[in-house]
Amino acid sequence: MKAFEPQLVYIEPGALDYPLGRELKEKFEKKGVEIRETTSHNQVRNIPGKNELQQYRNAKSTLVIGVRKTLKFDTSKPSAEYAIPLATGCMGHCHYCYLQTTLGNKPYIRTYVNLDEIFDAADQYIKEREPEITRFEAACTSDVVGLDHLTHSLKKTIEHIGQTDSGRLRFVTKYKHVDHLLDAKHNGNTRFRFSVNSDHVIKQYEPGTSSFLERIEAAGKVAKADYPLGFIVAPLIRHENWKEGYHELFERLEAILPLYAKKDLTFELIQHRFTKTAKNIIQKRYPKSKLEMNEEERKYKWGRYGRGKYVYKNEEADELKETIQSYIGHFFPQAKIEYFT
């Protein structure tokens, strides 16, 4: 698939005070992309479209160049201690994505240009926790790899964390556009993770992302660049012939990864879940989606703050867990399964 290119760009006040802001403005001017000014990303209005659905899809190809004013990082358990804010929003159209609700009324993509200030804040967090390791997650609210061929913000972050003794970086992607990251001086401090799934799930529910084989090929490139590697297998969906589909996934991963990369692999396993709010938004945004969201066939699992979600019933979840863990144990006996949820 082609790398993301915005069709419309907004620039926030102050963004042009930073080198990256000026660089991006010049880049998009040369490409002939329409550029508008806005007083704040919250004031982004008049995104083209005859109806709300069209406006939503056009917002997904809209980029806001902004300044991250809040430099207090959110926590990011269990993945990391903190979320490092590089971007929000995503160009993908995954039907099940949790960003459907968290960024429901702001589906445009926003990239932050005050990187030195963000890095200074990260350094302070590292210093406060030393000598303990401090992990930063860069993909809580966006797929930064899908955007980084334009900004190189992630590459700069990889190299900044690579210079630290106690800092570590983590992120996950569904995109194949990794070539510019392969020569980054990561010094082993960044774990590069791919969100992978069966070919069926990717084709049915993840439009606008790299294909099954493209992600596997990209993972092979990243492994050969000596990054610590990981995979998030999510959402695990019990579709027709799901056992065969997931077996093919691990079989192909095993075939492409070099032997040394298999000694330090991590897997994170997440079963499909949804909330009533998310279901309503998904059905509105993707009315033809075949994503199964029948509450009567699910178990309601209470979460934090008195809110819950629908997950598979215990017997089905246990079968998913045991099957996927058995595949990992067979193809990657030295890998670490960080959690199943």
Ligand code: 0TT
The other form holds:
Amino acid sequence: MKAFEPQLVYIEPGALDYPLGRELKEKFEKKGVEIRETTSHNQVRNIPGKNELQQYRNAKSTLVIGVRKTLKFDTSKPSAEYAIPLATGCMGHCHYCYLQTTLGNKPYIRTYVNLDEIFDAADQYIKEREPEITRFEAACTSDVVGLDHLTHSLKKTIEHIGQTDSGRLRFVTKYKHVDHLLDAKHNGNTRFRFSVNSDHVIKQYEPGTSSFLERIEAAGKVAKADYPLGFIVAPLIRHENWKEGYHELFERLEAILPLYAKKDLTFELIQHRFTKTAKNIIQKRYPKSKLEMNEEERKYKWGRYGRGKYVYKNEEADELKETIQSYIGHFFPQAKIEYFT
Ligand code: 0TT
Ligand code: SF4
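Having looked at the form predicted alone, could you now put up the form predicted in complex with the named molecule?
Once more the chain from above appears, this time first in line as the rest of the complex follows.
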């Protein structure tokens, strides 16, 4: 898996008021990538492609260099108190990805260059809660690691949070491109998580991401660099032979992970969910996908603002939870399971 390189770059004029904006412009000029100026990211239209599907595919290799205007952070339960905005969008093509609905018709990748303003806002949130710890999730709207070899904004965030007493950072990735993050002064304040799944789920539903082995190899490096390490097992899917599939996942994980990576380990478990809107979008964008989204076989869970979603029925969700918990208990008895949702 090669590190992401955009095919087309848009720059919002305000972005050039910031050092990172100017640096990125120069970087892509040198690489010879086509650069277009735009007045605002809402003006990013005309993404090439002769139909919607092609435009969607091209958007996923388009990078917008922009300024984050709202410095009010969203909440991010259950993984953290707040979502820290560094980027939106992702180069991956996971069929089940919730960004397909949450980002609406803006599937391009957008990175924010006004980092000092974002860090000031984070500092305010930390201060309000002190002496309580405040956790920031950097992976709510993007896979930031997959992009960071270009921007290093995650690296700067890691170092910024590393300097705080009560701030913590966490993010999750499916990419192996972690080398530049290994020497970041994280001070133990960042939990570096990798998304893992059964072989079936990774092969069927996660095109455009690093392989299982690549992710675990990267996880070993991250643990060696003394980051607290975690795994998100998501989405948990009851596919054919799922019990064997997930058993094999934990068995392989245990066998490959070096010993030092096992001493401070967390797991987060998220069952597959979808909305009606998501189902429609997925069927358009990945028409051959075998992702199972049969409303009759699911339970409807009411959500805020009428945005309900379909999850597994209680009995099936319980079985899923207990099975996975027992595998973790067996292979990683010292690890902490943070939640099942
Ligand atoms: O499969 C998507 C589901 O996974 C969502 O319901 C959020 C959840 N999730 C994602 C989670 O439980 N833990 C994580 O660490 C996440 C990777 C990050 C996250 C995102 C989160 O913890 N809490 C959230 O509220 N989100 C937001 O959910 C981001 C986005 O706006 C929204 C999508 O439902
Ligand atoms: Fe979505 Fe994560 Fe896959 Fe990117 S890697 S497409 S953010 S699920």
